[in-house]
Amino acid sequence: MKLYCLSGHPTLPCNVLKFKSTTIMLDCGLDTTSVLNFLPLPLVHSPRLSKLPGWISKDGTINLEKRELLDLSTIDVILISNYHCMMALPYITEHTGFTGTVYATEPTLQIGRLLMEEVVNFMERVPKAQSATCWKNKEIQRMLPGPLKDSVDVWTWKRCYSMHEVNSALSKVQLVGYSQKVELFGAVQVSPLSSGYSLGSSNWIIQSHHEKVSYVSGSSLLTTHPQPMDQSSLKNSDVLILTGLTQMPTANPDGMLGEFCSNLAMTIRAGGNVLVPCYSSGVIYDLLECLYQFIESASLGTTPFYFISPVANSSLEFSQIFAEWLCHNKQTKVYLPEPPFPHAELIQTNKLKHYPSIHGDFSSEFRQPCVVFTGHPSLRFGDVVHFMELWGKSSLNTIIFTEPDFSYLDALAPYQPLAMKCVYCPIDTRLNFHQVSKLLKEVQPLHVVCPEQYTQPPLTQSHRSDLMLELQPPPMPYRRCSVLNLPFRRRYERVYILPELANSLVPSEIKPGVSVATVSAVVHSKDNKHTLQSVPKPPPVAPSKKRKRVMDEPPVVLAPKPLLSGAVPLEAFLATLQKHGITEVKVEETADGHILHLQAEDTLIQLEEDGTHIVCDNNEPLRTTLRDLVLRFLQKL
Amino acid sequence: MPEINVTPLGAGQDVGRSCILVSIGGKNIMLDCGMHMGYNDDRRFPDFSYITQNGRLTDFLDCVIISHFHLDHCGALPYMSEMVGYDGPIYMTHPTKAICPILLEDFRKITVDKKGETNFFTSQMIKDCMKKVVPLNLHQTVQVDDELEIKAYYAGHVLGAAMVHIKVGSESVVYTGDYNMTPDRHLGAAWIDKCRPDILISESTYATTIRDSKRCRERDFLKKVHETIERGGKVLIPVFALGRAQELCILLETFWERMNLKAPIYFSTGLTEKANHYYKLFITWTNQKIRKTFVQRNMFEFKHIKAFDRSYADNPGPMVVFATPGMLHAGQSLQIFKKWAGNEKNMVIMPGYCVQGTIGHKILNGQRKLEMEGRATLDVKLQVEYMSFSAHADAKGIMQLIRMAEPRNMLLVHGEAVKMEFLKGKIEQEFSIDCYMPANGETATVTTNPSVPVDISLNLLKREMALGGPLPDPKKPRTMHGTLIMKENSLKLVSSEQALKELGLNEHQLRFTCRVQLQDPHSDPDTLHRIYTHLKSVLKGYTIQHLPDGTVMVESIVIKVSSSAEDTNAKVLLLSWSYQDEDLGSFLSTLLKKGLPSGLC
């Protein structure tokens, strides 16, 4: 069993597991941090941005964390754990010869589609006059300024996919429910488990009858909107692949949420606007829920909240229909029946408004001071670019970063100098090191595989030994492009004995509680399932004229003789011989046992602890009798 | 031989109070727990004393599964769990869990508050009963205990209707509940994978109907409503808050849109308004089309259907009103009925069953003069129509499901005996499987023949696979030999050598040596060579070697030649073989005793 690691990004994993002749890709996260190397894509022409020195105003290229470690067309299935970890799907399923199936839960598919749609929309609505690729050439790249020169593997950076490719990729998705058991080619069974991180997010169990691999990716033990994490099903794993821990191990999500609210209120009270760059699904639901409770107490009742995204409406609507995937509290609301998320009420009371973009209705209904939630969190494209340009110059305004995926300083770089206040409240609900070590103690996997980043403290906090995984045996670290041999020894496989054969078996007790039976059977293997059937009886030999020659035909051996075990006790054997009329026996003791001389028959039987030797000439009936008598004392295996 | 027993307590050759007991692999499961709408006495509920005479059922049932929210499938649940006594898990889907208590409460009100019956379950009992419910998701495999697992499939009959696959070891049963194999206006079609259950328990309401009669009934309904509206009449549709009401609303809403009709449609206020929310929140359970477009246009946000106010009833001109309750026994629907009953232009459409004693029941039986409270009588002049809209699979659909699931046996419930008989014949003829149709209290027994799962040593399996070559040869089946070790509950199949090792046993070698006298006027090496040539010609397909140390080996049998000192022509052949080669050894000794054929060179 092998694990190919295609991504070095611990929270945007992409691993390929080869297990029992199936090739399973685990997630395909898209690392978009490379967009920080590009200039923002303004919605309206910005003279300032286009005049920045030394930057080529090109955009929209996205880094694909892949290398030709293996042929993508050989991948049988892709298992998706959550909607953030599927953004590279079109790159893998399209134009690579991929013919397999993608498995994901319904919320993951629907919200994943929205997120992709949003990115495509952001890119396509600002068409570029020209685009360049020559700079990706190593020779030219060397001469480029700044961080671009030092970026690795720029040739792997790819253009953003199109909506057509997204649709085609998503048409390959097969929906699954939590704890559903999906058979892959009869060889492997995969099953998603609730991971508690986002709507429909899952960890995966990949198992056969004798081996079990758990894939843990983006899990959370905090009580937010999704169904709680299913921990007990992870027990008894041979290998546990651990990815997607929190990117902010030192930031407590609850504390950050509090800070978010107080900063928001402060800015509004002072007459400023608040900009929240965010993804259009996920933490935003929790932010809105938190604000719902907070609005009245902070007397923000009249402040307009805007959510601007091409998929804002869909995201809000979809969140309300996945009751099965929500935490217990929200589920019970549906039974009343009430929408599970309170943002329905915010919309109904006109406190929250959503728009597809800043164009159209928004421009006429827009009132300040206000709070705007919009994407993209990288500040490189999407409507957020416009608000940065609009509000950046005033110190009354505040930008609050809640998404942990991008370094906020890098994100802000092209907008400098900036008068706007910046608040960094990254909210990452995924497992922290404390929670994960508790979890591992609970589920007791034999081996843990994880990104190498988790095996040492973060570079900036090298003294914090609590910010790493310490396990016994130590975890097997992986980095991008490594290929791990997972410590597995497959020793058994499941077969099914058909009832007819099972009934014909004759068990004999060897030791108390242990019985054995010899089995001769025909193996039928179909779809990786093996069944054992009785050996068909040979067709009866038609009585032919050559009957007398039958003795010349060599015997047809249907089943080999079993192995023998045990020993033949002398006294009992002599008594048996006597019973069968063999009385003249001369017993001679040797170093290893006895030699019995059957004088009347001129036959020797050599009895030893681990062997019996019958020397008998020209008397086949006697020989077979002796054989059967000896066999009586032995066990057959 | 293991067997599966199925006993219907209700719905055996009958429709109503569905309740089927299944015993499989030592587990007892109750499928549905419904009430019979046609009875007011004890026969209303299934006879739980069949399970036990004294008291609670908890010890006798491993779980209860409810297929959907119709009262003939869940109406006896609070009675069973709270009054008879059952504390184990009750499984149902999320929508069923949401809607079922509302219908139960509705029904309780009719029976207790209106008809004054005592000894019926209370509101609190409904609540307590629902606390025992564990929600099921589609396709989720739920482990009831270590051995019993259940899995729900989409059934399409009503919102949240499910079929269940029940599995213990390698034995399994599928129960369909009520299902529909053709997508309708708001629901999708039932689907199941090729799970090959030992028994498929299917409803058979429309066992003899072949064409999709639902479309016809819908057309009929729309035509009647349309005609009444055209002639300026008013249409009253008494409904229960949930289920059929939403379906009819969608039907009228789309019809109104298509025909561009202007007459108002009203929905009586209160619960019904709220009820639409259930459909909005459980939109993932509706059909593909509704699901796909719900963000742009939610089918359950009706444009033409407005909330009703009691003053509207006196408005002139045509209108359609949905009003609760569905049996015209009280409330708004009865008030409106009283107002409109005198006009023959008007119409009342009863889309569901009515309990005896209700006005609904009376007018459906053709009664035209009704006695109202206080000696007043009411002349019924308006038209009365009855229309059933339940979506069930027809005979074609049932056959289609059998083809999907490929069961080994079939069992019919929830239908009339005569119709079942017909379908049974058809199934047995077309699929050559046994088909059962037990009556209530009768048990159908199916013996199963499960294969035995065993862990085979990978070495042994691989050795066998390698011997067989890369491709299986159908003419020459590969035979595998091994030893099955049975220890406690584990079954392991390993090679005999490994079995000896694992059990810590010594191998005992049993050998035979046999001398054969032979007259052969050649030198010893020549005789040996002649033997070699002889055996080569007789034993085809065996490994025969002439070794340089003066022996011939046939497989592992050793043959040596020596001559006696006196007569060099009298040869002695020494054969030696182990017990494992017994058949061949015995054959060789007999063969060689006959001497060598003279024609050998």
Contents of the next structure:
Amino acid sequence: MKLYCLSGHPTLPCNVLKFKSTTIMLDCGLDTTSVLNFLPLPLVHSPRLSKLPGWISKDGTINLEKRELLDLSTIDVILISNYHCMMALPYITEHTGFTGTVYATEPTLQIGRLLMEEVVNFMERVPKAQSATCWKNKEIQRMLPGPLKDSVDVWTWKRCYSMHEVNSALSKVQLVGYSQKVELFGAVQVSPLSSGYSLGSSNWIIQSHHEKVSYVSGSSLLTTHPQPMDQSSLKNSDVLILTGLTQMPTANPDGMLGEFCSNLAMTIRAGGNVLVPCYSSGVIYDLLECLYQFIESASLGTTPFYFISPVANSSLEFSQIFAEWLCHNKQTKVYLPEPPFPHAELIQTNKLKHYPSIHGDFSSEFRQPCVVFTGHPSLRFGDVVHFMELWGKSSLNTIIFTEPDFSYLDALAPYQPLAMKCVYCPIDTRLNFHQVSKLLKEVQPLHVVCPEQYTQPPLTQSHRSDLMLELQPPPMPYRRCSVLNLPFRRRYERVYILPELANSLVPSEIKPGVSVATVSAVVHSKDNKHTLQSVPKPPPVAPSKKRKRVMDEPPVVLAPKPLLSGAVPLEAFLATLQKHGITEVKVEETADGHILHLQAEDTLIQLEEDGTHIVCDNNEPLRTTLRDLVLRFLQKL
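Could you switch over to the form predicted alone, since the one displayed so far is the form predicted in complex with the partner chain?
Shown next is a single chain and nothing more.
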């Protein structure tokens, strides 16, 4: 069993597991941090951005992890744990010869489609006069300004996919539900479990009849809107692959929510606007729910909230219809009936308004001061670029970062000098190191495999030993482009026996409650299932004068030698030897049994627990007699 690591980003994993002749890709996260190397893409021409020094690429590019480690066309299935970990799917399914199946839950598929559609929309609506690719040549790259010249593997950066590629990729997805068991070629069985992180997010169990591998990615034990994490099904794992822990282990999500609300209220009271760069699904549901409870107490009832995204309407509606994927409290609201999320009431009372873009209705209904939720969190594309240009010059305004995927200092770099206030409130509900250590003590896997980053403290906090995994035995770390031989061997395989063959068996009891039977059969293997069938009788051969070739002759089936069981009792065996005239016997006790030295015959008999050996030189009649005497005490099977 081997594990190939294709990603260097622990929260955007892409691993490949080879297990029992199946090749399984675990997630295909897309690292978009490479966009921070580029200037923002404004909707309208920006004189300030165009005057910035530097070298401008006309490509909308994002980073695709290494694919040379193995041939991706050999992958049989792809298992998706959550919608953030499927953003590279079109690159894999459309450009590598992939012919397999992708498995994901329905919310993961639908919200993942929205996120991909949003990115494609952001990229395609900004016209590009020309395309440039020669700069990726190493000789040219080293002449570019930093940090672009220092970027690694820029040749892996790809243009953003199209909606045609997105639709084609998602057509290969097969929907599954929690705890649903899916057979893969009869070799292994996969099953998704609730991970508690986001709508439809999953951990995966990959098991055969005798081995079990658990894949834990992007999980949460906090009480938020998704179904709680299923921990019990992770028990008795031979190997647990752990990834997708929190990127902010020192930031408490509840504390960050409180800080978010207080900074928002202070800005609005001072007459400023609040900009929240965010994804169109996920944390925004919790932010809106928090604000719903906070608005009245903070006297913000007249402040407009705007959610601007090409998929804003779909995202808000999807969150209300996936009731079976929500936590119990939100599920019960559906049967009242009430909408599970309070943002439905905010929309009905016109406190929250959503728009596909800043054009059209928004431009006529827009009023300040206000709160705007929009993308992209990198501040490199999307409607957020327009608001940064619009509000960045005023110190009354505030930008609040809630997504932990990007460095907020790097995100703000092209907009400097910036007068607006900046607040960093990263909200990451995934497992922290304390929670995951407690979880592993409960489920007790035999081996843990995790990214190398989790086995050592962060570089900026090298004294914090609590910000790493300390387990016994130590976890097996992996890094990008590494290949691990997972530390357990398959020892058993399940074999079925046909009823007619089973009826022909004659069991012999070798000890109370234990019976054994010998069997001669043909093993028939198909789709990784093995069946014992009766040995076919050779058909009668008509007499022929032609000489047969050796290969035409049916295989000779020999009768099996009888198996022996039991033990040779020392005293009874000595008495039997004496009856047959062998009296001079010297007995020596050993760790495994006894050695009998027949002095007159110059012969040794080794009586051991698992075998008997007769050492007799040049006296075949004596050896045969002694063998027959030993067989009297043993049972033939």
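Numbering follows the first chain given and starts at 1. The term rigid core refers to the maximal set of C-alpha atoms that superpose within 1.5 Å between the two forms. Here the structure is a predicted model, which is why all the values come from computation and not from measurement.
For N503, a C-alpha deviation of 2 angstroms or more is recorded between the two forms after rigid-core alignment. Once you line up the core between the two forms, the Cα of T531 ends up 2 Å or more from where it was.
After superposition on the rigid core, displacement of the C-alpha of T612 between the two forms amounts to 2 Å or more. The rigid core superposition between the two forms gives a CA shift for T590 of 19.1 Å. Comparing between the two forms on a rigid core frame, one finds that P569 has its C-alpha moved by 7.3 Å.
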